[in-house]
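The chain below stands alone, shown as structure tokens; this is the form predicted alone.
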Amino acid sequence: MNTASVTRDTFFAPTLGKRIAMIGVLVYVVYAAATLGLSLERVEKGIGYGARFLAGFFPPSFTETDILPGLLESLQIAFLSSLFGTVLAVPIAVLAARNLMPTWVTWIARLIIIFCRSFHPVIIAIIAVKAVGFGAAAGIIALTFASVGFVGKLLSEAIEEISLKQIEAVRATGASFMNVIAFGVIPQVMNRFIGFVAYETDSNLRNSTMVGVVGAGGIGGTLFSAFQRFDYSFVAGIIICIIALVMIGEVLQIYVKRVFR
């Protein structure tokens, strides 16, 4: 196909399949807000219950003792499940590389890492919780199944995408395979390594509020507390505060990733 013939006009061409295509994205669209019962009544009712919701968050309260522990644990909680993670997600991607390992093993390095990505980290709070008891232990045990998944993807695919020169070079001079991925692979991906692990940590930050609703330990344990109480100006309070820790999580992160660069 001469991609220099496809033009603005021909590219968006009312053909007879983009028809078909929109009439059912439409007819589905139609479909999916009768069978949830979705109607303007209801969102204006939404409307003004909302308004008074949020009324009542208003002026915020900070005087409650339990914002600064659950916040602190909070971010415990996703340094720990970051570290543990990492730990163990970089030999998980290492043989998840197809360029590396033979395909049986990749297969089954990523079937670990479809697992871990198969699940929202609630839900892996929530058993967790059954088995250790509520508090932090159940929120990093969720989490760092949630980062094994994550940083073992994206990982895997960079190791993918690597030079195999560098590899062959190495490999060349009768290194074991230990030292081809000290010296071949990790200075091809060290970079994007810290990114992704930068990214999980601030995520898991995020994450680590959630999971406290459960009882995974953190602050969303606080929060949910409050919300239970009808305490809305201390849920003010405590919102701004997450807001203002996850900030802070992200200007640690863009500092990170300069420093190593």
Given for the second form:
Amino acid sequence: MNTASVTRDTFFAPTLGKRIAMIGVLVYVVYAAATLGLSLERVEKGIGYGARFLAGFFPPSFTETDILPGLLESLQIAFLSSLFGTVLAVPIAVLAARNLMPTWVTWIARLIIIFCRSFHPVIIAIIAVKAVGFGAAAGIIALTFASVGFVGKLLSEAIEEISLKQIEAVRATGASFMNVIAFGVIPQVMNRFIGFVAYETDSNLRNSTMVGVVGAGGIGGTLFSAFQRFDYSFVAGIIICIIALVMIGEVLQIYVKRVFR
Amino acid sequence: MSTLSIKHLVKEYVPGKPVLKDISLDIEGRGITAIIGPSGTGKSTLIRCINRLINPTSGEMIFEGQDLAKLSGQPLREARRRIGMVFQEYNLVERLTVMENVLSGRLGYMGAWDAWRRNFKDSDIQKAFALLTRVGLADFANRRADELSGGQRQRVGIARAVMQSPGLLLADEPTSSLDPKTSVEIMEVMRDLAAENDIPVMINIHQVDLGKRYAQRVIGMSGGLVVYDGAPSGMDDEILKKIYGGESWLAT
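Let's see the other form, the form predicted together with its partner chain, since the form predicted alone is already up.
In what comes next, the whole complex appears, and the chain from above leads the way.
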């Protein structure tokens, strides 16, 4: 092949496979929209409903006294489930790290993590409500499961990326396994771990406002019953409070990260 | 009695293809023993077999009355405490402070609960600080290890190894990542600290001149075998040709 015969198509020719894939995606979008009845007419009608619904939000009402207890309960659910989830996730993540553990151990730990990640928190909340009854305990169980899955997966991946040279040096001093963890592994993953936990707490705060919809405690229950009463101005008040709570959590998260780093 | 007695050591990473073919060596008393030889001849493997970062295939390594090759679990960790190691790329824990890195030489003597809480004995902390002063890094005690230059890191690496109170110091190409001047400084720190603490040193080295300058004994390895074992002064061009092969690389 001489230089003159080299053209754009030599290196960037579109492949048949790529073209088929793109046409396939396009066809599926049209098919999915058609079978679900997603026509322009339907969208127009929906926007009309939506506008009337949103008009019902004004003025937002904060007068009811059950916003604050509900919000506080959500906060407690978020905090406790993050704590329990993290405490459980750390040993599971160490056991799941393929560079520290024999393969059969990592598979057991990995199965636990996969199991925790398989279900949306709301699905686990529905099961937990059946198991332990209505209230915050069910919410804590649901979000703890989610936290174990999330922190466990990310932390075990972080551990698998650490430098083995540093581990080797600590092992060479005669350190026990736990001491290797303390001086070789933890310093290398601590920064990322704090990030994971902060993100997890943040996401639990958001999810804790939702598990109440299925009766697992927190502000979600109040929100759901307001919806069912068509009390949209109260719904708006609750939503504004949730937004405020999540924003406060965001600010706190930045502050906590700064303290620990 | 010799400090370390290696008998018929063999290491095969792939069965039937030994990297170390029947190595027998006695390391006695104190001073520096330099191991030279071409890359891939098993120098690193030999050093790493001794503290069992690599498991040998067969052979004996008698150190302080025990066969290192047969140890595992707690007895192996206790034996490792008595063998310090200095690495080519320093292998400091980068996110720990210099002080924590030196003190990690005591981890083999501590329980997990104390190690997690950094509950070091005052005598250990004083010894660590004295060692840091000795290698000229007392002012860096609270700095993070990744802020240091290569030469400074290797000084910390040496201090960490000496902190173990070892009966033997292993060094795996400790100067290969350093410039010539720093390499000499590191060799001097290692020689002096080993002499002051009565620790025999086994060192892999690529720079033949450095090896000859600081070692009392030179071991030449080639193809997984010891082909020279004697005084540095006995290393002439003939021996070097035997170790490295060819002669075009030798300065005329």
